[in-house]
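The form predicted alone is given below as one chain in C-alpha cells.
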Amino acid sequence: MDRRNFIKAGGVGLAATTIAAPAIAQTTPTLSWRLVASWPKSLDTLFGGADYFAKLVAEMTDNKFQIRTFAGGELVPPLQVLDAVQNGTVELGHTAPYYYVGKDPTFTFDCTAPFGANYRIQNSWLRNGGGRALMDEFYAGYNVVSIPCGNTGTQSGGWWKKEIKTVSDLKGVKFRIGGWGGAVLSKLGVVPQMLAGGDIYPALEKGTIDGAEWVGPYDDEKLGFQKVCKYYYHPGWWEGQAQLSAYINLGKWHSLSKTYQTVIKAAAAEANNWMIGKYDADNPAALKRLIAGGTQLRYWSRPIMEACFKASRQLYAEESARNPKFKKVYSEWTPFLATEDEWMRVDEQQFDNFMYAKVGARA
C-alpha cells in the first residue's frame, strides 16, 4: 500500500474511532447517587447488604457509578424509605417492602406473607413464577421500581418476657411486629407495635413493648434483645423469609442506559446470595452463645401454630374482598405455593428431615 492510499485508509479507522467513542461513553456516564436504608449501621448484614450492593455497582462501572449508604434516620426516618424514594428525595433506598402494609397490604407479598413462602419459593415465584410482573404493575402506582435485594431466611418467633402457652396468654400482649403478621396476631388479642429497629430495645427496656422480634439470632444478639427478655420462640410464621428490596425512583431508573439498569440488577442478585449465606453462616454460632447466656430456647405449641394459621386465613379473605389490588395477586400467588409445596415435600422435605436426624452422625 501506497502512502497515500495508507493515509486514506487510516483516516478511515480514525474516523470511525472518532464517531464510536462518544456513543460508548454516553451508554456509562458518571453518576452519583444516594441509597437511604432502613437498618442502623450497628447490623453488618442488613445494612451490609446495601454497602455491598452499592461497592459491586462501582466495581463493575469501573467507579464512574457510584453509591452512597446512609442507615436509617441519617437522611430519612428508617420507615419513610418508601416516600423518599417516590418522592424523589433520593434516587434509592433499601428496604423491607411489608413495612409499608399501612398504605397497602400488597406490598406484603413482595417481602414476605404470614404462612407463606420460604426462601427457594419466594425466589421461584418473583423469578419464574410471575410474581414480578404483578409486582411490578402495583410498584407502578408508586412511582418505584422495586428489585430483590436481601434476604434474611426464615425468622425467629421473637423475644417474649412471659412464656407464651396457651392462645389465651397472647391476649393484651404488646409486642413489636413488621409487617402483616402483626394484624393476624390481633386477632388473637395481641396489641402489636411497629417500631424501627433501633428503637426496639429501649421500648422492651422501658416496658413499652412486651416483647418484639426482629429477624434472628445474629442480630437480635447484637441488638441485645436477651438482656430484657428471656423467651426466645419459634419459629417466626409470619416470615418464612423476608424479601428485602432495592426501591429505584421510577423516573430515574428510565433515566439509565440499559447498562447501568443491568448492573443494578446483577449487583442487587448478589447482594441477594450473600445476605441469606452470611446469615446462615452466622446465626448457628450466634444461637448457642444466646442459649449459653440462659436464654430460653421455646417453640409454638401445635394448638397456637393452627389457632394463628386460621387467623391468617381469614385476614387474607378479608382483604381480597374488599382490595383489588390485593386479590389480583392473591389470586395467582396462592395457587403457585401450594403447587411448590407439593414439589418440596417429595425430595427436599425428605432428605432434609433424614439429614437434620444425622446431626452429629455427618463426619
Given for the second form:
Number of protein chains: 2
Amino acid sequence: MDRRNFIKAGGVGLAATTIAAPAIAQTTPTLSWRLVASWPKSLDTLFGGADYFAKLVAEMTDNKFQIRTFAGGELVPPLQVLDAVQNGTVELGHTAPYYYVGKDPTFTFDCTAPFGANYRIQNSWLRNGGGRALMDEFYAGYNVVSIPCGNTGTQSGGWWKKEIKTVSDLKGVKFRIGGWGGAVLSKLGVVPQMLAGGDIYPALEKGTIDGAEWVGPYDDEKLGFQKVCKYYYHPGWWEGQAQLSAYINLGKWHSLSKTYQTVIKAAAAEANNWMIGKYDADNPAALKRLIAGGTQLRYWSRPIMEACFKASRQLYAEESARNPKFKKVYSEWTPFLATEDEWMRVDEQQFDNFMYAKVGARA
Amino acid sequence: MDRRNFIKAGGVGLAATTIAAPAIAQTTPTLSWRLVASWPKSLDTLFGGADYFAKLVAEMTDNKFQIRTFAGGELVPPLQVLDAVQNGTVELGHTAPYYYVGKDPTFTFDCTAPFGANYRIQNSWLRNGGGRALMDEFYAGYNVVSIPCGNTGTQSGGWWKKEIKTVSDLKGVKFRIGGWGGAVLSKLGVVPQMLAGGDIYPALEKGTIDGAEWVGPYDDEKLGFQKVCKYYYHPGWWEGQAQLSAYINLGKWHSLSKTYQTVIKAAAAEANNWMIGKYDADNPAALKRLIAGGTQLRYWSRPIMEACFKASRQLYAEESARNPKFKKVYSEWTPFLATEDEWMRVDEQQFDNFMYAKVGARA
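Would you mind generating the form predicted in complex with another copy of the chain now that we have the form predicted alone?
Once more the chain from above appears, this time first in line as the rest of the complex follows.
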C-alpha cells in the first residue's frame, strides 16, 4: 500500500470512527461498578454466584463493564444491601429479597414465600404470570431493580437441638430463620431470630438460639451447624425455592444502554442456572457426610406441616387486609400458583415420583 | 475550542483508536450468521426460543453479531439440522439432539433419555456431573458444540386413538415418537415412527399413524392432535425433560472470541429460562381448553410404567454392550442421576407433593 492509499484508507476509517464514536460511547462505555453481597466469601455457591455474574458481565463486554464484588460486611452489613443500593452507596447488590420483609412483607414474593412456589413456578410467575411487572412497580418505591440471579431450590427445614415431634414442641424455641417463615412459626410459639449467615454458628454455640436454618446440606455443613445441633429437619416449607437477586440502583439501571441491560439480564440467567446446578450437585454429597457424622435426619410430621400451612394462610390474609401493596401482589400470585400446582401434577409429579422411587434400580 | 486544540484532541483520540482497533476487531467483529431450526414458525415457544436467543445476541453486541433464524424446511429439512451445522452449510442450529439417535444413541443424553433426568437434574449433570465434558468429547466427532438453549420440562405421553389399558394394547400401534423412547416402546410391540412436527397431523388424519407425541398441551393443541385422537396420556416417561440445543459448527465456535462465546452461552441460558417459563405458563391453560373440548386425560397404569421402565433398562444395557461411546457416558450418567433422585426426595419431593395436594386450598 502506498502512502497515499494508506492515508486515504485511514481517512475513511477515521471518518467512520468519528461518526460512530458517540454511539459506541453511549452503548458500551467503560464502567466500574461495585456489588455488595449479603454472603461471606466462604459460601462459594452464594458469593460464588455473585462473582460468576460479575465475571460474565466483564467477559461479554470485552472487560469494559467491570463489577467488583464485596462480601457481606466488607463495605456494608450483610443485611443492609438493599439500603446501600437504594441510596446509591453502591450500584449493585446480591442478596435475598426476604431479608427486607421488616420494611414490607411484599418483598417475600420476589424471594420465597412460606408454602409458595418451587423453582420452576417462581421462574414462570415472574416471566409469564405478571410477577415481573408487579415486583417492578413495588421496587420502584425502593429505587431498585431486582433481577433473579441465583436460586437454592427447596431448602432444608433447619437444625434443631431438640426433636420437634408435635406442634407444641415448637413453643418457645429460639430459632434463626430468614424472611417471612419466621412470622408463620411465631404463630405456633417459635421465637424467630434474624441473623446473617456468619453470625449463626456463634449464637448456636453460645446457646442464645436453639436452632437455625440457612440453606441446605452443602452450605449448612460449611457453617458448622452439625457440631451443635443433632436433628436436621425437612423440608423447609418456608422456602420451596429461594431466589437470590441482583439489585441495581434504579437511576444506574436507567443510565445503562439496552446493550448493557441485556448483558446484565443474560449474565444473571446464566448465574442463576450455574447456582442451582451447583447446589443440586453439592448437596447430596454433603448430606451423606453429615449423616455419616451423626446428624439425625427428620421429616416434619403431617400435623406439624398442616398447622404451619394453616398459620401461613392466616398470615397472608392478615397482611392482605392491612397492606394494599401486599394484597395487590398476593391476589395475582395465589391463583397463578394454584393453576401451576394443578398442572404440575399431570406430568412433572407423575414422572418425578416414579423415578424417585427407583433409586438403586436405575442401572 | 480553537482549531489547534481540536486537532490535538482529535489526534489523541485517533491515536487511541488506532491502537485499540486491532483488539476490537478481534474480539467483537461484525458477524452475520444463520441459524436453522427444526421447528415450524407456528410453534412460538420452540421457534420463539431460537428467535429470542438470536435477539439477545444482537442486543448484547450492539447489533454487531447478527443471527438470522430459519424455520425447519426453509433452508434444510427439520431433521437435518445437525448435518447442516456439521458440514458448515450454516453456522448454527436449534434442534432436539435426540433427532440424531439414528446416527448414535449417545445423542440421547444431551436431550432426554427414557426414564432419565428431570429439568433440574439435567442442568446439574451437564454443569457439575461431568456431562459437559463427556458430551463435548462426543460432539467433537460431529464437528459441533452443543449448548442447552431451551427446555420443555416433563412432556406428555402423547395422543392415542384407542385406550391403552394393558401392555398388550401397545402391540402393533404405529406411534409417532421422537428420539430413543421409540426404541423402548418397540420392545413392547409399538411400531415407532419418526416425523417432524409439521408432518404429524396429516399422518394422523390419513391414518398412516395411530397416535403421536410431540411436547405437551400448548404445542400439541397448536398441531391439532385433539381433532383426531381422543386419549391424552401422561406422563411422557421418555422425556422427563427435553433439552433443546443450540448447535454451533466447531470451527466457527473456535473462531469466536471469548467475548462472543460468553455472549452465546449467556444468551442460551436466558433463552432456556424463557422457554421453560413460557411452557409452564401456557400448558395449564391449553390443557383446560383441551379437556373442555372433549379430550380424555389418561395416566399410564402402573404395570405399563413398570414394563416400559424394565424395557428401557434392557435397551441401555444392550446399547452399552455394543457402543463404547454410549457406555462411557451412560456409566457416569446413571450413578449421578441415582444420587440426585435420592437427594431430591429429601426436600424437593416432600415440598412439591405437599403443595400439589393443596390445589384449591392456597387462598
